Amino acid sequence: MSKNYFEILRAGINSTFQDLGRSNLYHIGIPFSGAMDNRNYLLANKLTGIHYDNPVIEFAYQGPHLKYHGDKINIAITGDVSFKIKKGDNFIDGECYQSFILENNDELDIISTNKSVYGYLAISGKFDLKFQWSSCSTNIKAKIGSNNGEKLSDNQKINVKEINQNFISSKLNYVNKKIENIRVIKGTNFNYFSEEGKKIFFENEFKVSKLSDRMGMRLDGKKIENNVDSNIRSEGLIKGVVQVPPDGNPIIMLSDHGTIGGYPKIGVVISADYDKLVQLTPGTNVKFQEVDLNSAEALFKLYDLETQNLISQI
């Protein structure tokens, strides 16, 4: 065994390694996955001064608890999360953009996220993992990526290897903002649907079902009507598009999406605004509100200049 490794006192719900995913793969089945939050992934591996992608732990509302085992090492979360360290005797309560330091022995409690979904935990060294197709994402519905596609387990020790031993201190401020309305372009089978359900799927507010994963955010709300057929062949779906079942309750395919699906899709998230939908909590009531594929392209460019402005800041 590694002379550096951390013990998993606690699993917590849903943690598993996460990258930036795995690219065309989707003629054989096998979507992007990797971290839900990408800016959150990022930014939690510049404040270990590691490189940007660097395998990381993504937690979902609860995560894991750790005893750190070796050499000291930085450690950084990122979202919106309550932790804590012990160091002996001593608690601290940690803050999210922020590095610390680990030393033989201490405690990272991830005790939950607040009013937010997803946390990442990076680490200035490298989670000794095994990748596939290039990348270490765990798909655990597909049992794809490192942990043997599973997620994290009690009494697991994951081995840590290349800690990078400078300790600069880095910190960030930023505060993840929510979002009421989620934008989105007009779908492959948008014509599909009846005046009055293209009219409630983009006036009326839908809810976060609590039936929600990495593979699929399912919302609850007025039926949308379906005029021409509520199943069709099965075609290529992409991460953010909105697809809509008999029930007229509209399911948002996420990371871990399947790649292809028969149910009509009547719009697509645009990728500025994917990062924070992915952080709604059950209950959440959204909107959706149209843009145009012009739009689309200048928001995203402007959230990733925007994230590119905030890694140059730590």
The other form holds:
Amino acid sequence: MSKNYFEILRAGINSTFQDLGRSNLYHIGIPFSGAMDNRNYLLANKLTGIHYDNPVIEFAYQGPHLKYHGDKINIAITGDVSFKIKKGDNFIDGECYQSFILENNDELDIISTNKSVYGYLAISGKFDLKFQWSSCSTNIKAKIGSNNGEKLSDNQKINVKEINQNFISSKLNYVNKKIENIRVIKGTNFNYFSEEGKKIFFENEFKVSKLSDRMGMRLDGKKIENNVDSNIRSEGLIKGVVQVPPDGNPIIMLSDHGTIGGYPKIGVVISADYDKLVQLTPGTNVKFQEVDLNSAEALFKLYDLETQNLISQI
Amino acid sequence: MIKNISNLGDAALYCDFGKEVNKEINTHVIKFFKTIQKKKIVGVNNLTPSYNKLIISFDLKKINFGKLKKIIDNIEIIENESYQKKKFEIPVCCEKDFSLDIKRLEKKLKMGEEKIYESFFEKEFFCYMTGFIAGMPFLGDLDNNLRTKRLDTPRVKVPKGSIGLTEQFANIYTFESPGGWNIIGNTPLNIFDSSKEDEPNLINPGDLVKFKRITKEKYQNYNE
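Please supply the corresponding structure for the form predicted in complex with the partner chain (the preceding block corresponds to the form predicted alone).
Below is the whole assembly, all chains and molecules, this chain first.
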């Protein structure tokens, strides 16, 4: 039994271990998984000064309430998150994008994400985890990854090892921007849809449905009519694909998506918008906007540069 | 042979082997998939073979569509790929609680329940691909009279072990998942085991599968 550990007083709604995910397993049906919001994942790790690909705790809406036992440790939270740190009888209001030191018996209460879905907790040590296919990323549907493929549960203990004793205090000024338009490249079945259907896809607003999770985001709106076939031969899917089943409501594939699907693909969300897409909360109205491949590649370069800049500011 | 390569979004190549689904085209897809897998091209982070398509996903930080397409265009397929075929018998219970869509199928197919099961259990199936969810085998080919579309709105939760039909295929839900296939029964057999990292799938492309009907009592007392 390790002497450094977190005790989970409240697990939160969907708290899982995540890292950069696992690759080259689509052909047996295992998706990438990994942190939903990649930029916030990387920033959390940089703020605690440990390797960029270290496992973190990803939480959705309500995060975990943790009690820490052991040697001093640095932590950082990224996203748009309200949290408190309890030291004895004192409560400190937490700030995102800033490192905090936790000492023996301190508590960290991650109350909620604000107008966003996902947040990240990184530590200046290593959660003691079993990896599967060289990743800790937990896919609760497939029961794959650390913590036996399950989300965190109340009263559980998480051991911590290899704490970095070199305490740096770091801070970053960063505000998450929201998107109103989801930029997409036309999908391989774009022409399956009627002229009216295509118009609705690009001109009407859609509402993010409550039936959204790490697998996919369902959207409700005016029915997107298909005039060729509402099924295709099942074929591979990737993150960001927008499928339209026969009910006419689009579904966007997210990190834990099925690797194969049989609904027509009307579009694919560009890589540059993915982090912001996953943060859209149920009830948000969004529109799709078309871009071409060249612009998508240029926008990704910009996104990546911006991420690297932020990392270098820490 | 590949008929066309296009882009699927900004981080994947979509290789199209044609419209039909048959074992010959599927064998081309598998050979092409295995050839590319062996090349270990820098930036490629996933390959998804299916009946008649291959999707090659890549890391946009390392390579882009144009560069990767040039590499893929010039790859020669290694022809002498062979794989060991295995045969499996999968037990299936078709009690009311498990056959969620049998009534719907009776209407859609204009066939009685017993006829549907007779036709299904007689068939020997071929595994075309695995995926959607981990280890799910896509098995063909169903007789013409059993072919139908997916549900109009996919279920949010299909129970683990469910046997589903769509078009010319049957499949097995290896764990609880959303899905739109017409469910006719359930197997107690574990089809996917993530603790075996080298070979988590029971059934792999090329394998042969037959289903065997079992009673609810057998289902409940099933030991692997």
